[in-house]
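The chain below stands alone, shown as structure tokens; this is the form predicted alone.
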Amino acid sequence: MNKQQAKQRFGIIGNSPLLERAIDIALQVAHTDISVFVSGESGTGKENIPKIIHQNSNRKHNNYIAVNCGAIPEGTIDSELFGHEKGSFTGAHDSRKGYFEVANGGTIFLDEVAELPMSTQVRLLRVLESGEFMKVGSSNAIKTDVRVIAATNVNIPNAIKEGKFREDLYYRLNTISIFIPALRDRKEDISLLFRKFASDFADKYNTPSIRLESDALKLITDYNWPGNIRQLRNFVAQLSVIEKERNISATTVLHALPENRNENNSPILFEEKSKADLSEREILYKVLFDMKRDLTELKKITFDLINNEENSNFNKDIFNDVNENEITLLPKQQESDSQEEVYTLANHEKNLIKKSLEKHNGKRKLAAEELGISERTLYRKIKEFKL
């Protein structure tokens, strides 16, 4: 299979010398087993590469398994990569295999593979090194001829220095290391996947595929895309379902880009950002920063009442004790005690889940990524706020 063989069939859409490179990379150690590392933004595509490698290989007969890790919570993680015996811990009415075992002679896609907790990198890297995994529950270690590529969005040299990723392990799965351009280093080629994807579009639903106009053309291929492919197909799917209009303009295109509107009235957390998801700690952030901004509106707010108001019954004390971590409003004083609610951090990171939760009718994926988490910190904070 050629270069052009492997877009064709894997409808990879671009002539961008970035993206060309890493499918030449691709196919040149595919007849290898040699572990290769893939990485870039969440949204560029970097699921194709994989099967790219295993189509090309000597193992495109045998199983080929793609595991998302960010999407397994933590504490059965374990099971479904390496099996378990039965009565290894509750629940476990049964023996079953694990993705190693099943992959067994084929090849193994850990996507997201920085979401593995430390005690699973620790069993990861024993595959690598010796071939060998043990069952949850059982002493007896099981041989395996896998090869394994992974991916992540995640910057891992960071994540090593905060403790988070195993070096070692890292220096074992990035034999081989394939980067994935983000939209906006390709910009050639957005001309390209939008008339594509609005061929698509119009071919599944029957109607006249949508184009764009010059200045709206110019629009998008400037547009910075955060979400990159995904996003983009999520747009021209859009604009072909809801414009009657098929000759797209640029104030269209102005009005539909998410960061010109604010429909629900909901936090924008994803402006002008160059990745398309954000870490945990960068929400912290954020949500302080955004609490902070607040404070000094209810402040302004407060006083103007204070000043025009002289029989007003709000206290100029409320705000002395005001810290950065957490902030206490006082309602008007009555005969009896006062109440006093109180808005941590942590408060306005279980709404905002919360709400995004609600918004997307429980579905933990979608709302995952609209804040900007894997599913596994979602997870993990639906338990941690009880919602």
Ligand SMILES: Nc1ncnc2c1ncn2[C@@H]1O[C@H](COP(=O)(O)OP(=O)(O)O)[C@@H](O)[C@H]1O
Second form
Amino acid sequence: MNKQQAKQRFGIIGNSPLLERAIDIALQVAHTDISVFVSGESGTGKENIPKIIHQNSNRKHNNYIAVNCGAIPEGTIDSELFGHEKGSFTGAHDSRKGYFEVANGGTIFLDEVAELPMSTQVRLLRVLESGEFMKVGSSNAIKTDVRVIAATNVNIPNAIKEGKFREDLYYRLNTISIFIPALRDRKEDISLLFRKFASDFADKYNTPSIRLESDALKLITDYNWPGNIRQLRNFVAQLSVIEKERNISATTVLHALPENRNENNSPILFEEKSKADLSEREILYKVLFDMKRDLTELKKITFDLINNEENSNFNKDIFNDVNENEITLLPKQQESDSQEEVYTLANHEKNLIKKSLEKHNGKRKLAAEELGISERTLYRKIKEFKL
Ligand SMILES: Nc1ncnc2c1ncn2[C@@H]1O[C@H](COP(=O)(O)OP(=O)(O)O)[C@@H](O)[C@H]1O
Ligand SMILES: [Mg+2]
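Right, the form predicted alone is done, so what does the form predicted in complex with this ligand look like?
Up next: the whole complex, starting with the chain shown before.
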């Protein structure tokens, strides 16, 4: 199988050099028995790599078993992987073969390997080093010939420092390392993937395929896709099902893309570009996004306050008067039972911030927490309102 055939066979879309390199390495190491460690963010397509390796190895006529280590309860994982003897624990009515026995001659893919409990890591290290393992409740070593491929989206060196992952196991698994780039680092593939998913959905549901207007394409290319290809596919699915208009505009995209937040709880939607690099249109989108973000923050502040019984008294007078010149919005939770009520927010933001600061004796951190905004945003607003 060459690279093109591998892509075809496993439905891998994309021509970015980083992705192609990952496939090349997989093909090169396939015929060996070397352990391979696949890293990359969630949703980048890590699961394709072990499949390519297995199908291009001498093991391809034997079993390929993919195990999601994160999905198996800690109490049963040893037994799943290595099997158990009858009566070895309550409920073990029969003896059972584990994956390492069933996959003899084949390949095991340990997905989310960082989730393995320490005790299982010890057993895994042993089978990797000696080719032998023992069933739970047995003291007989069983020989097995399994090729192991592991994957994780966790930063393993950190996990090692925190004492959650064995260093010796990491080095044993990580003989060859394959990195799958995030979607935002292979932007050239985004449009290809969109068209592929759109046409898949169209075929599946027998509807016309959605297509992107050029502004809309620009937006999804600039978006940072924290959930990578999985998120993009779900996004296309959502638009394919919901949108009657099959030409997708930038406005539609704008509404459908979720906000994502960094560790400071500030939204990050697009990579930061300097003002000079932005076209007029992009600036406009940025402004729209900022407005959308502000509205979301304001909604959150409102709901938090409404839901916070301690503050129930001052809620009433804050939200009572309506100023038509301001942006108005109808909080979702209120829609059904009080159709007429329209709360204005912009004017009261200052008030809320002031009260919250007073309540917390000027401690910005606490006020920001209560208001559901980042400290940085609060700081900006304090300056803005000259509080
Ligand atoms: N290059 C690609 N082309 C098309 N679909 C892809 C590609 N990479 C991943 N996918 C799809 O995206 C989804 C997530 O991939 P997966 O391998 O499960 O990600 P990970 O294991 O890294 O979280 C899967 O449905 C997979 O089929
Ligand atoms: Mg996965």
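Positions refer to the first chain, counted from 1. Throughout, rigid core stands for the largest set of C-alpha atoms superposing within 1.5 Å between the two forms. Every value quoted in this text rests on a predicted model; they were computed, and no experiment measured them.
- Core-superposed comparison between these two forms: the Cα of Leu357 travels 2 Å or more.
- In the core-superposed comparison between these two forms, the C-alpha atom of Leu371 has shifted by at least 2 angstroms.
- Relative to the superposed rigid core, Lys7 undergoes a CA displacement smaller than 2 Å between these two forms.
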